[in-house]
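The data below hold one chain only, encoded as structure tokens and taken in the form predicted alone.
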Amino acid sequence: MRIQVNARNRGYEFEARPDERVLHAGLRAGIALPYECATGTCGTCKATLVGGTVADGWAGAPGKKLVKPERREFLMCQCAASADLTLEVDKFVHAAEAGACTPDSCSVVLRAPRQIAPDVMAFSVQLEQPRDFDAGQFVLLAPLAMTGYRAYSMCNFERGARRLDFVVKRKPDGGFSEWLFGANREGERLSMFGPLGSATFDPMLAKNVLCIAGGSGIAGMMSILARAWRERYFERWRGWVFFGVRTMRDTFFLDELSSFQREFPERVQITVALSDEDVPASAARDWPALGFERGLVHEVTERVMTGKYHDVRAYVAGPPPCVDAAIRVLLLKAKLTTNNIRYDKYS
């Protein structure tokens, strides 16, 4: 089905698939539609329809709040066109940067789910097809039985990747943390969507790197640095990481962050901010190439990092009360530019 959007400063066309979301569409297309979870949501891309119909896939997201069906609105991450669509998005839309990598939907197989924290399970997906991603990016995943996508960032970093890592919190009442803790999934199949996202990191960025991170936040996280350390990005640079969690039981990747701090002792730092404990004497013993401190992790960030904004890009993640204390510190009190904050918040 042909697609026709009327942006602020000009109009695209494209087709859509059978089924296939207006959102999905669209970007497949190499058009930078506006949307933020691109779950339903944050209600980021909203759209007008001026012609034709859609079906709706999910008609109680939470993005719904900031739709108006009355003036025909509805959400470009949900709909999917029954015919041939003319719609408006109130926003500036442009191309796709070239070189970006071009999302698409696929199957996937889930494999080696194992449980690292006590609400925190690890899995891979496995692709027939190489994927491309940029670090700091994700995907949309969905077992086959299950409506609806949810996001998550990968955890690893590779061009042609034919596997992907990833990190889920249980959540109540999550659908998809839900079904993943209940049985062993491996080898059950997913669809999938992406990459998706644009908190990424490039060795072309030439500054210091600042990373925030909320529970498994943290993921996105991991990408970049692997990347960065693949590029010995960190001889040149310097790089903070601040991993917050509740207390040392809901640690994960510690071994891994204590990696990339042992290999650039001098330019990264890496700090676990415990919010509902005091940091134990055993920590320091266990992993003594991170630091410790109590506190809320933008509130630790805070602390550590006076007088250290200087040509700073400052990537956040984690849920969406964490980000948003985060970038608070980072526009009020580091006066870091918005285009030097690139963020994820997940709800």
The other form holds:
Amino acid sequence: MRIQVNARNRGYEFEARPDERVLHAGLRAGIALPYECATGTCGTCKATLVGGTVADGWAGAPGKKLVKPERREFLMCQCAASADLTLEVDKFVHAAEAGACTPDSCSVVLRAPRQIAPDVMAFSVQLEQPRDFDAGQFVLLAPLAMTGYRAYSMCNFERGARRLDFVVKRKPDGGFSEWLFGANREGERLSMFGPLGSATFDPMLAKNVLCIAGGSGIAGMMSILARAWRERYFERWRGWVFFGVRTMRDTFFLDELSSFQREFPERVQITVALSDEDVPASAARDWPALGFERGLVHEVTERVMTGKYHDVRAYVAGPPPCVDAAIRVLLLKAKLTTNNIRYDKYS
Amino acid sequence: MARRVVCRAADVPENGLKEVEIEGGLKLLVANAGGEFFGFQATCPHQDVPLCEGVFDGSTLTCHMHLWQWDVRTGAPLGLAEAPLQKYSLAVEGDSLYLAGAATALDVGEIFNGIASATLDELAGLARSETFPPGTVLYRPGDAAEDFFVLDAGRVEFLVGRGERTTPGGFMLKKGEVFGWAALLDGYPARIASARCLEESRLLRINGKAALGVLERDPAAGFIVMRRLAALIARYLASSGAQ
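Switching conditions: you have the form predicted alone, so give me the form predicted in complex with its partner chain.
To see the whole picture, the full complex is given below, headed by that same chain.
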């Protein structure tokens, strides 16, 4: 299927595989079509159909609230071409940056699912072909038996990776999380598309790094820390991590975070923010490398970071209210410029 | 026509924002910057997000969705923002705010926004407002590039190449967008694309040489305009390398 995209600045043409979503076909061809969640929620990938027909993979996608069907608008992340298409994108669209990891689809095998907190599962997927991704990126995953992708950030970092690690927070009615929590899924096949996302860290950044994560938003931060650790980044730059959860029972990755901190004790400071309980006395004893504070993660960040925002790039990930509150602190209190705030909202 | 009441000044908190729907259905964002009031379009030009949900520190307005930012005094884009905000002048009388006027396409436009008002008035004096039916071809490749255009309303598309061998070169749809800017460049006398109105379109047509003359008399404005023009051209160049 041939797809012609007319953007504000120029036109592009690319091929789509049968049933392939328009967004995936374009990104695979190295065209930086607009998207954010890539899973039907945010509406960023909205386009207008000028010629041809599309098959909509998810009629009830929440992102549809931004789409006007009477104007032939549709979400590129949910629709596939059922004939050659001409469409219009009301944005500037450029070619993917040189050196960016081009996403593609593949089939992967789920490995080592394990529960690491009451509502949190960790698992890995095994790839047949090695794959590059940037620290902080995510992929779309769907069990073969299910339609509809979910987005998950990688926790590890490796060039030519053959294994990707993830954490999943259990959500009521969350198709993927219920599937994962419902039975032992070792060895199951999934389809994957990625890597995606631009909230990435590269050691060329040469700035102090501030990571603010709510719940499973810590996933991408682990990848950033893993990349920074490999490059000995914190020998020159400072790092702060704020990890927000409700109670001590909801924490995970504290061993891994402790080892990052111990590697660079002078320059890396990691604080766990507990929103729903006072910090138990056992916390500091069990995890001497980490700090613990009571409060919402953006409040704790504000308290600890005051006066330390010089030359800082911030990464934020978590549920939308957490991300919005943290961005407010970074703009109003930290006075960071917007190009130094990178974020992923898990909506 | 009676002047339209916007809201009471006290309704907009100090260094805060408020969305107001005024008589006639127009929605405005009112910003209170240390006791001075500024009116803008109510939604972000990027994705129609209500700007009243944004972050405002008294001088810079940030849309919370994708962190586009504007200078609240002028509506000029800052940082990541790719488009200015349409500004509405507000008048304060007693304890109430009134709508005093909307910015013209020239003022809201991406390259002239925020320059000295006397210079803007001179440019506006050169502008002829013209309305074209759908399908009108404004110019073709090879035509002399004497005038540039500022979109007031409607939609204009561009085609690069000639005859059978044309490719889409993008389209304009926002009030204030400038095209045909070859007319503002020295030694660049011919059109390289064709421009066609897709809908009935209202345009301001301005002679390039005459506009350059005005800008030469106000070098500060000239510098701003040339810097923005360079950024605009760079944005198009950045997209031409692919495929």
